[in-house]
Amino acid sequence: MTQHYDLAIIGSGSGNSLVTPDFDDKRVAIIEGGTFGGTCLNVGCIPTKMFVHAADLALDVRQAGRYGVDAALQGVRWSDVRDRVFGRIDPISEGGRRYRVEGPNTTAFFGHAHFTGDRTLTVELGDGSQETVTADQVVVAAGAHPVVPDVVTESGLPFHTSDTVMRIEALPERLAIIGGGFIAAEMAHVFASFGVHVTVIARSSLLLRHLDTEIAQRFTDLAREQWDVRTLTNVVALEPGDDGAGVRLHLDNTAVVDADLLLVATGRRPNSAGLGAQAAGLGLLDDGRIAVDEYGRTSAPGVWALGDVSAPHQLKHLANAEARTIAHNLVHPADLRPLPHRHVPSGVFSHPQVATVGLTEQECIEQGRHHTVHVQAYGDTAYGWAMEDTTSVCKLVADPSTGLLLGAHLMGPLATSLIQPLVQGMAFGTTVHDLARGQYWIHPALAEVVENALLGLKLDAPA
């Protein structure tokens, strides 16, 4: 049976905000193959932070002796731990595919989809059966899901990857992570600040390797502090472990590495290889993304992309951002807005954490363009002085000419909040100048780092 409806959404995270008010009197499904929610809800965003938050109270009571306070961390139970996330978690999840299945003018269905022709659609449902929907308007706001390298699925061996290590039974004594990302990073602090010894495997020189190159060489000299990370290194082989538990990895430096559990994090491939895109026409880009024009049109009419299956970087703000766009130009195909790119900023919540928005320092080395750099250390701060840091920085790249900020890149404690004002400023188009000496910055707070760093650029005129 074929039914017809005037918008078709292709997934349930960012492409659920997109059932506004102005679809009340139209008739709109919604496809969701997976668990409702999307990758931030039940994977992603919101359970790797609360994770995160607990390992980081574990870590501050680790290192309460340098403050001349004397605690211990007595232990950690893994299963409140995890039980305190997804027991608030899955009810919203739960409620969320409730509310599409009972509210009004939507009809949920409960499957993967693929494209059969102009703006058509097969859904196949968990039961076995099909579905054939049609529609005026399609978004695919499909996703992402986990890339596994050949070396491990054809090892045949138990792995786990971001989307199941938060939901296993018990903490391993040993924790295998491959991969050099933000996934890995992140899970390394959780892991780590439990008790698991944890080994990172990273084909680069650097972790976080997207990063300001500065910063990545700082997070990584730290990182070696914390756990064994084994840079330039790929693993060749894998095996069951001692007595056949675990796992024993093989490296190409003839190196091995036991582990009682294997993470993979080697990053995210977008989902379009299973939606039948030249069926719809829909044109894809080397890396799998749907490609999209200025607006989030494809090259199909009236087939929109969103969010993870298409947008430049792979951030829940970022689609949530697309989401508020399309959801207008669905409904004023005269008054289209375009996608907005400009100024993303993304963090990193492991120990450090990272925060960055737009050029590093080497990007303006490579395209040629003029600019200043400061790098400002928390510990130079009344408030570092109290935290007694001596690792953390705030770096801003500056056009000394214009005055304007073409980058910000942040690596301690509350960075993700920290270069909030630089994200407004570079927004918003303000100096540098007007941005440190056109408001207040609350003494001794740590936001004077920012305060400073701003200071310290050097212009062509300052004011």
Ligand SMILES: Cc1cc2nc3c(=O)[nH]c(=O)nc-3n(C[C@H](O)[C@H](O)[C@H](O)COP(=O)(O)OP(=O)(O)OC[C@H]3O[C@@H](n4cnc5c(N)ncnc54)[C@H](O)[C@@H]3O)c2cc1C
The other form holds:
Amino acid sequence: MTQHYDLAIIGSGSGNSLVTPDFDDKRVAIIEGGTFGGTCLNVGCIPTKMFVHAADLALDVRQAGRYGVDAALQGVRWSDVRDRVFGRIDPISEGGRRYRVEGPNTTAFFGHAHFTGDRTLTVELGDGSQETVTADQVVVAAGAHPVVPDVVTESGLPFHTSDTVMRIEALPERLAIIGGGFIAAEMAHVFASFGVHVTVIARSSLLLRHLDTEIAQRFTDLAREQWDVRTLTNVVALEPGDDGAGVRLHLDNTAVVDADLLLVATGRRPNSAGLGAQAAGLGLLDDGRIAVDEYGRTSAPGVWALGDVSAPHQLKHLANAEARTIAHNLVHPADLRPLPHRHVPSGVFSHPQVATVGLTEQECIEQGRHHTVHVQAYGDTAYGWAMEDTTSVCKLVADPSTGLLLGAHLMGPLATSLIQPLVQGMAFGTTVHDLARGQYWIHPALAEVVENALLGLKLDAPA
Ligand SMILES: Cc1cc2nc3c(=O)[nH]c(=O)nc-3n(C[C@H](O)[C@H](O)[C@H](O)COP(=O)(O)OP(=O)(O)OC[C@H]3O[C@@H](n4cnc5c(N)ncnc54)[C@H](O)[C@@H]3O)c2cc1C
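Beyond the form predicted on its own, can we have the form predicted together with the named molecule?
Expanding to the full complex; the earlier chain stays at the top.
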């Protein structure tokens, strides 16, 4: 049976927010092949940060002694930590699903969708039946999925990805993580803080290698103090652990790593395979992303794409911002807005936290840009003294002739919050001088590290 809609949306993550009041008098189909609400809510940003908060607390207790406060971590009740997280999240997902099922102008389809022609979709429903959906406009908001290296899948041994590891029954004694990106860094922090022995195996020489090199180097150094970090290392084979349980990883330097649980965190690939891109006339980029123009239009007329399936960065705030833009563009064809891709910040909620926006120092060098750099230690501010901080930094990159910030890179406590005035300064074109001196900075708050970093930049002339 074929049903026609004004709008069909593939994916209920950021795609779910496309159903604005502009569609109140229109017919909208929303198609979800996995868990309603998508990655961020169910297996991404939100649950990970709820675990990270508990991990931060556990670590604070362990480290309280250096402030003269003697405390001992009596234990971590994993099942209570886990159930607090999913006890909150699962009902939200279920509520969202129900809302779309019962919504006055939305029809929810639960199954995998693929294009069979121009704005024509086949949905494979859970009961084995199929539904054909056609629409005046289609938005592909299908997200991405974890990549698992062949060496792992071909071993036939059990492994986890971020999709499953947060729901395990009990904490393992030893966790091996393959990957050196932000998911590996956040999961290593969570499990190590809960008392698990964590080994991180990364192909590159630095963890978080996409960051400013100085920050990635500092992060990797601190990671080595907390976890067993093997860089420049590949896993070449897997076999069952000694006692038949767990896994033994063979590395290309002939070393072995024994673990009770394996987490694969080697990146996420856009969910464009299996979408019927060819039948729809969707162009794909080499990395599997759906190609879109500056307004979010794909190469197929009337088909749009947003979020991880097409965006240059896999970030929820970017997917949300793209969804807001496309929600406007869908109903204002004569007044299209460009996707907001400037000054996109990102955070890593590990230990330490990292936050970044704009150009790195190396990018400035590679692009031959006139630039100046200042690195300010948290430990040179009063609140840094309070925290006994000796490792955290705020590194700024600016254009000395215009006095404008080009990039900001923070590593340390609250980095993901401290960076916000810098993001704001870049977004609104505020000069370094105006950012530092055009407002008060509460004394002796940690934000003084940002103020001092701004004041430390050597500009050509006061802007
Ligand atoms: C562990 C982890 C932690 C993260 N932490 C952060 C963070 O702290 N901050 C941050 O900004 N970002 C974070 N992210 C990234 C963030 O979650 C994603 O960028 C964001 O959720 C992408 O949203 P989306 O709408 O593009 O896709 P999704 O939310 O993934 O939604 C896509 C939906 O489409 C469905 N779907 C796919 N194909 C089909 C099909 N053919 N038919 C029907 N349905 C389909 C999927 O089941 C899914 O529900 C994290 C990701 C992970 C994995």
